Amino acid sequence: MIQYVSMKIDGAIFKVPKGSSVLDVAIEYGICIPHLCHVPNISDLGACRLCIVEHVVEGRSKVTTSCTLRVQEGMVIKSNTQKIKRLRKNIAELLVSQAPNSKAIQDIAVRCGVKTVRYPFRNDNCVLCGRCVRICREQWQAKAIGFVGRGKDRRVKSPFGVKSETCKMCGNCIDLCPMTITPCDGPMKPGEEYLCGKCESQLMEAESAVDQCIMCGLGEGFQCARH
């Protein structure tokens, strides 16, 4: 039998099913929380940070991710506050300075109010999320790609970079994979690197739907979860 809490979310209160994530509890009732290496009934690991929130207990607030948040009677969180806001829009900026080249981030940018980017553009081709990982080890049991090194050397390869004749082949590592859908005008050459900022304009709803999803469509193309 599924168990109920009861909790809060930007001062409304919902009934949720014991053990499900804040974030999964705020995606189902569309108060956006801006977020990336999270997909659905896959495990998360809060590895890009842009989902996080203010945990209040006992009048004292934490910064957490809300992917890695599980629900508890009478918790209250706060998604949207100016500190969050602020915080999430430097995550967001440090990731577009890493990966330009990724309309699912580029997205996410202009999601978060980044206007300018104060970081030099790197134009890396992978920013960790694990969504490739996670997909092939927990609903493929393939494990055919993996984490190896540490730090500024970790990075998604192979075992022994070779071809693993685990992988079923199922395409599911690029699908997931932020950075498969270029952004509108192309890839940018290295040194070219800019903050597109073209689809802003789907965010003119935004300041009349305060903490809520506005279905502006940015993300559509990397399986959004509200579309």
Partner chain sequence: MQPQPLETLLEGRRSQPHQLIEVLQDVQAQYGYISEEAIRTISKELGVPLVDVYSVVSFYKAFHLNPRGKNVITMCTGTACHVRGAKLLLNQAISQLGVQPGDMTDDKLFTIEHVNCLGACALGPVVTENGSSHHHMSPGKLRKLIDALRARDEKPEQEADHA
Second form
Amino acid sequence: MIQYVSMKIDGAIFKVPKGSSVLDVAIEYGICIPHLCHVPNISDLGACRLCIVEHVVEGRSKVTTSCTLRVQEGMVIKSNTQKIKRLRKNIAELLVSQAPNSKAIQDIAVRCGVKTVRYPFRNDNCVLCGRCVRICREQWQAKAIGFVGRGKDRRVKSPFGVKSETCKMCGNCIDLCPMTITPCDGPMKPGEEYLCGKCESQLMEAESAVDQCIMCGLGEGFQCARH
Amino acid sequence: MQPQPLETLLEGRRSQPHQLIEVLQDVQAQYGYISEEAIRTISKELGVPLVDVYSVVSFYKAFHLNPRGKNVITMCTGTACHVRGAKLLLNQAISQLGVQPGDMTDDKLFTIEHVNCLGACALGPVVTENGSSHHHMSPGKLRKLIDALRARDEKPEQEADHA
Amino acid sequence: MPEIATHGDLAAYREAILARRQSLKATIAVCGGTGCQASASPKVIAALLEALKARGLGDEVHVRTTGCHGFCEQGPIVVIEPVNTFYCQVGVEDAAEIVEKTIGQGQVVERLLYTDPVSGEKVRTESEIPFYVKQKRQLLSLNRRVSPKSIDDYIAIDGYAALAKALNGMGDGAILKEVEASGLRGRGGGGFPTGRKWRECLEAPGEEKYVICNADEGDPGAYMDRCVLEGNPHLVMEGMMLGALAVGASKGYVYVRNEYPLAVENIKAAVNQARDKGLLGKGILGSSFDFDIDIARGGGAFVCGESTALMASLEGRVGEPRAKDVHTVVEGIWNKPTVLNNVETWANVPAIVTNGSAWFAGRGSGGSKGTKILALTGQVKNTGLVEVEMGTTINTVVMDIGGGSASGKAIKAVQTGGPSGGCLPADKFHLPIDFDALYEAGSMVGSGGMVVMDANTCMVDVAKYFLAFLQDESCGKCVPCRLGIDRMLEIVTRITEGKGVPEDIELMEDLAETMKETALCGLGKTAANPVLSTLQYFRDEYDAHILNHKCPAGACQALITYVVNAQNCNGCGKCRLACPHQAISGSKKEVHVIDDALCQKCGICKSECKFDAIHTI
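Show the other one: the form predicted in complex with its partner chain, since we just had the form predicted alone.
Expanding to the full complex; the earlier chain stays at the top.
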């Protein structure tokens, strides 16, 4: 028998199955919490930190990722405070400055309210969200790719840099990669990166997007509950 | 000294995934690096996916995927050594040997490395050469040390060439 | 049947050792810690043994190779017991004289005594040396009395008596109550109340529980755990056994850092001895308590000092931290409840059990009880390990115990707490060393590293150093840590190159808050502390770099030029030979010249010059 617990997100009370994560609940009930490394039905890593929320315990609030936080009876979550918005914006800024050529990441950045990027753009094609690694490992039991190296040298690679014998050629790693969602028209040339804001309709509207969902195209790519 | 065969190192540890790091430590100690072949064998014998063994080897500083020079010069760059001029020593080694930390010289005699603290902070700056430590180092002392090691190791080879 | 199977056996064993040792004429304790080993103490030991043999004293005088005595600057250190004559900087050539004069004739070898730098007089014993006088060496003093390789030495100084007491006569939960009442807090950096941690583990569901000793001492500039584990492994093991008894664990692990081979060797030997004697294994001292310890070596990763990463590493995986919404006391290693404490924390436990919580709580200040071992290093005269009561001021440690600046230049700051801590300026030296006071001042006690910096140290460069360290050691899993440190380092590097803009400060503060709040583990959460604390106390140095493009300390390569001061240069040619880039020219006995085009600003010439003739502008 499924056990249910009652918890609060942004003031609304939910009765949800024990064991689910706060992010699961939010997605289920249409509360828009931006996220990147989370993929339904595979384990959560807590790497991108975009899905942060405030978890209020005995009057003190603690910032933590909603994807790794399991629901508990009487839990109080705030997903959209000024503080969370500010921190989330800063994280999105770090991400988009690293990989400006990803439409998915540009959209997240704009939706989180990033208007200007204060760091020099880089042209990485991976933000180590680990979607590929986990789908390969968990859905297909292939374990063909993994995280290699550490810190700034961390990469997604197959052992010894050659195609792994265990690869099943399923292509899921590519399907799930946030970099492979069709980029904006006219991909940016290296050294000419900027934040266009066009994918996420116009910047003016996007400003209010965090509070009021505009049924963005992004939601499809990220399994937003409204789609 | 002849390194122990991998078989011996795996003794009593087969099919125990949690022994991975211990086995790798022993392989590293015996061979000076961990070869692709060793990684494949360890993966099979311990029952750890190949990618996981590769991840572990690349994650920890103690493991090396490539052979290292005959002499490994390790500069401690801990805070205490840093404020006493460890950077000078690194500069000295880099310019004297012409390689960057982590790389081996062309003659395979030297590899320079830096470690984030050796725990001999009171005696800084500290340099270890093949495991034995030298304290209160200065660029001049380091230059002499490297010269001495080079003189020691270059000679026998030349003699061997003549013979 | 093992040799020590009951309480009676242990007591009898101790009596027997003491009786045997009564006949000894003297004991020579020679420091064999890593510091003194580097200064050739093994050769001194060999020479002493030979000299004793030559005089036929081999059986009457015992030479004990001990762990670190703390005063590493003066190593190798030799102490003659029972008269406690303290010799420092002993060389191989001194061995025969020590045996001849001190052992043979009871005289003192004046030249080997320590000279008090203030009075200029020779002092004979440890208790007269200023470095030791203001300390309270609760744990470190034991190092001198035992050889780490000898369980007999440990038992002789009442070792395992706390365990015997706990197993014989202390009621259920009594150990835990004592530890809770003692106010002991974690010595590894967090300062979390040890008793509370144990209580949570005890109350966590599940039969199978574990205790772990964290000896992955990665903080650069801290090495007290190494010395305790290396010098007195049985003390740490006894602490772990008491902890296991309190929370109901029957298995323990010691996770030792890869860079500490001697510590691995000593703890392994200690575990084997304890197993042989019956102090580890099934039914310890005739009770129903089963316990065993395994040793694991780290792989060289700073992040493995974080509890969840350490446990992942122990399980043979990549040392990546996980989210700690469920604590390790509930789900630790193998997903079982686990108590993880640092070496020094475990080492404090036996004395609390033996002497009672009131004894322990009677030392220290407010919320920080007991003593703390500090690693005093950097630009200070007396470097080494210092153990003081918590609440002692920084000033006492740096000036009185440390003897002040080594270079003669004014001491500018002290860096405490490693990469997670901060830099405190000289005008904060009145602060007491306790968890809360240092935290409020923007730093922390951390594991106890204290790196003293003088006017030659550039604080922006220090911030850059720590960021580079953390960039190297971050596991790279989460965005705020990986990219945040990377960007922060990019900004600080820009500043040290004179390319910073005033807005950079604000950007760093904003980024620092993001990292602090959102990073996955302690490493990322505290990564910005060195930047924040230097910004708080040394803002003028940042401004000098940004606004005037100058490095006041003359440390930032891009902002300085090396020049020869013609007045001081006597043309010895040392710098010309030392320069790896052939940038210095000049004939013998004439003033040398540095060619700016060739100079790589490595600074080697300046450090080699004996006449202070090379300056930076």
